[in-house]
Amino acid sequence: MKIFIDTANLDEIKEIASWGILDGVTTNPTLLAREVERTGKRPNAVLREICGMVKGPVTAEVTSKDAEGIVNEGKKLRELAENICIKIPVCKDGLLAIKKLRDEDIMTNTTLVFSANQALLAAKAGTNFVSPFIGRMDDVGNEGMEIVDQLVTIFDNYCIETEVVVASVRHPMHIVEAALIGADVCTIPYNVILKMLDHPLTDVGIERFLKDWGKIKPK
């Protein structure tokens, strides 16, 4: 399973990518607005900067409402890096700038996806990957991986080659269960990752290691 950071933040990004374990990057306005704040930066200048940190996906969301808007912002930003992906929300006027954006092979995230129906219209449209927000679907009650299950199922029956992107991630077991149903990529935010490191059985074995070497008196 691919690993993406969620975040914009440039300091977080690049210490993940020195682990050697980052896949890609996904963002979208409101990460990137708290990074431009942060550091000052103008947002496309963030982006850029995030691209050449990453091999793989940068996605860059779109705020324009209408087909021909997101079309003509999505080639804007392309024009930003190679791996910039262009991310869309799910409705109909995101439908029509997939299909245009793909049919010029400018990558597409489609996201704010909440159910199988509309990661299936998105991904016949020719999206790369789609994004089930998990983290939001428990917040409601629904249970979120559910989702992920059928999707992954959905694209594995008709060989369907668009991505599952598990986002809206709260914690490491959102992860594991994401990797065990098969999914793509899971985007984990900065703090989440830390966690996944975090095991208490771990930091009492590098204790008792530490103290057990300590008693040996050097020659």
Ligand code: E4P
Contents of the next structure:
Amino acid sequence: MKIFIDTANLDEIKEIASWGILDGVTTNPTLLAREVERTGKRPNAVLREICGMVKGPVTAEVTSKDAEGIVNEGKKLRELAENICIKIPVCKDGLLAIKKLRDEDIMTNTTLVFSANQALLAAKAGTNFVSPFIGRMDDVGNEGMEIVDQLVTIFDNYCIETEVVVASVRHPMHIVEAALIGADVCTIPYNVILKMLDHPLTDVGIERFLKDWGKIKPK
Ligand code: E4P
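Next, give the form predicted in complex with the ligand, keeping in mind that what was shown is the form predicted on its own.
Full complex below, order starting with the chain above.
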């Protein structure tokens, strides 16, 4: 399973990229606005910098609502870097734009997906990635991971190449569940990536080994 980081924070991306585990980055208007406020940099400057930090896709979300606007915005964003992937909310105009951008070989990630039918239509239109928002579904009392299971099965049934990106991840078990189901990608916030490493028995184990080693004087 590929690991993307779900942030626009340049420091977080730099740190996790240095571990050699990062396959891509997802941003959205909320995350990008947060980084623009934090750094005082312009949105496109932030995006360009992120694109230079990873080889894989970096999603940048459009804010236009009509197909023509989405396509124009997508083409402009694509000029920033080769690994930019245009994030488009799933809707009628979004589908039209996905098709047009696909015809120009521009990568797209269909976002705000909350049903298998939405993802199926986006895949048929030619999107490269679909992003079901697991945590937001859990938040309203649904079992978010069910849609991931459905999508992996449906895409396997018909050899659909669109990749399933598990998004809106809230805790480490979401990642284990996504990997067991066979999702292509999990996009994970920085704090949850750090939690993936944590285990109290590892900390206790390291402490005990070092304590025991300290009792002897190696010759
Ligand atoms: C996905 O690409 C989105 O940026 C993200 O996962 C949204 O997550 P949230 O529900 O934590 O805002």
